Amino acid sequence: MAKVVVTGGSGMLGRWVVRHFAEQGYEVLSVDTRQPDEAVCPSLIVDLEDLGQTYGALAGADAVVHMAAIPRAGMVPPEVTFRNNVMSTYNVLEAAAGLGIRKAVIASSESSYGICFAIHPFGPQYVPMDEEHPQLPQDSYGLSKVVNEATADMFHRRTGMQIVSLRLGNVIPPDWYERFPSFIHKPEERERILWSYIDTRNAAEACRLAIEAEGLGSVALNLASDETSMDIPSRELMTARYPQTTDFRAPLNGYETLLNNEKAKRLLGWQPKHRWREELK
């Protein structure tokens, strides 16, 4: 039985990743700065900005899923966000490399494209945005994700470790779907994330598939549901809030996602199974 260390295992997404790996028969260790609310597996309190502690936490693991981070801009001063997110990722991958761990998944973000927390607002150059879209952050959080992806590339070049950087859309746990009716007809809401979302259960499955996949090298993958979080057609959303964007690279005849997830589907064999309309029913 393979052992997987999940950092941030007490967090909103991390707890679902821990649960999914445990349900799939993996030996799991949850690592965080606080104990989990539910004891699904053994857990450790670890400061991932300390390389020695990180080595100790990852010892004996076959793979690591690094979800631990300050999860958005504005929670703490920007330099704290940058230092925590960049150093924890570097330390996790440095320790994994030193311990001979061959596979890792790290949490990147749609925020790396820059639109989400932009000081000077701007829109996408084209939609649906795929992984080739320019990453133009104006904030330390988005920048930290760009740096982490570059760090992943470096470790792959140095060691051959497979590292999948998941550019997560807005992460939604199942008990949040009851909030959707309050905004699904308001195009001004959630425009900074292009109305994207990803169910925690779908994201957790993508983490496992990324660990089980072979030969991916270092790759970044968008992770979003197949449709937006709105009850307004996608083309109408773009016309209302981003009229300057005229490059449409898909027909957009319905409620299609504006954060292209085709690469994750192709490389991981992943399909987002949980959707807000079905959940509300």
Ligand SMILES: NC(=O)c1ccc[n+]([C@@H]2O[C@H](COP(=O)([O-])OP(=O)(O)OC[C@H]3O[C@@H](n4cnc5c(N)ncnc54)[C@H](O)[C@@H]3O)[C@@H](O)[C@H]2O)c1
Given for the second form:
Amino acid sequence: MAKVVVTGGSGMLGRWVVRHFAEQGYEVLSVDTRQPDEAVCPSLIVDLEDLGQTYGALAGADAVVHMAAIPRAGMVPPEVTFRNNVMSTYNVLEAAAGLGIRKAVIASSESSYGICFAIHPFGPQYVPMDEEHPQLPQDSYGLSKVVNEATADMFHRRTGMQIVSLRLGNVIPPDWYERFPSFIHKPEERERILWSYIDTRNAAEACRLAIEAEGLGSVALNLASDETSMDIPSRELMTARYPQTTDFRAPLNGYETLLNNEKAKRLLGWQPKHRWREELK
Ligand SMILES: NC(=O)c1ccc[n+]([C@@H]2O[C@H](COP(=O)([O-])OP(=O)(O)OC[C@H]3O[C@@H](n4cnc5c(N)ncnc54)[C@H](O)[C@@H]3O)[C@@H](O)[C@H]2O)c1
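I would like to compare: after the form predicted on its own, may I see the structure of the form predicted together with this ligand?
What follows is the entire complex, opening with the chain shown before.
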């Protein structure tokens, strides 16, 4: 049985990743600075900013799924976010490389494009935004994700380790769908995340498919549902909130996602199965 270490396993997304790998028959070790609410698998309290602890946590693993981070700007001072997110990712990949681990997934973010936490607001250059769209963060959280993707590239060059960086849209656990009716008709809400969302179960499955895939090298993939989180057509959302963006690279005649997810589907054989309209029924 393959062993996978999930970092951030006590977090909002990490707990779903832990559960998914366990259900799929993997031996799982959950690693976090805090105890999990639910004991699905063995867990270790580890500060990933410490390389020695990180080595100890990853020893014996076949793969690592690194979800641990400070998950947005503004929670703690910016340099704390930057140091934690950049050093923990460096240490996870340094330890994985030293231990001969060949597969890793790391959590990147749509915030790496910079729109989400911009101090000087700006819109996308084109939509749906694919992975070629420039990453232009003005904040240390977005920058930490850009740096982490570069760190992944470096470790791939050094060791050949496969590292998939998942640029997650806004992460939604199943019990959050009841909140959707409060915003689905308000285009001004969630505009900074291009109204994107990704169900925790869909994201967890993508993590596993990324670990099971072969030959991906170091690659960044947007991860979002096929449709936005809104009950307003995507073209109307863009016209209302980002009128300067006129480069539409898809027909946009429905509610389709403005964060292009085609690459993840193509490379991972992934489909976002859980959708907010069905979940609300
Ligand atoms: N929540 C979102 O909408 C969203 C969107 C895009 C990307 N992401 C990314 O997805 C990942 C998971 O986010 P989440 O919303 O579940 O966040 P979360 O805060 O719920 O979970 C993150 C976990 O990481 C742990 N952690 C942080 N620093 C650590 C360290 N140095 N050592 C060990 N553990 C540490 C925390 O204790 C926490 O349990 C993060 O990398 C985040 O940046 C989240």
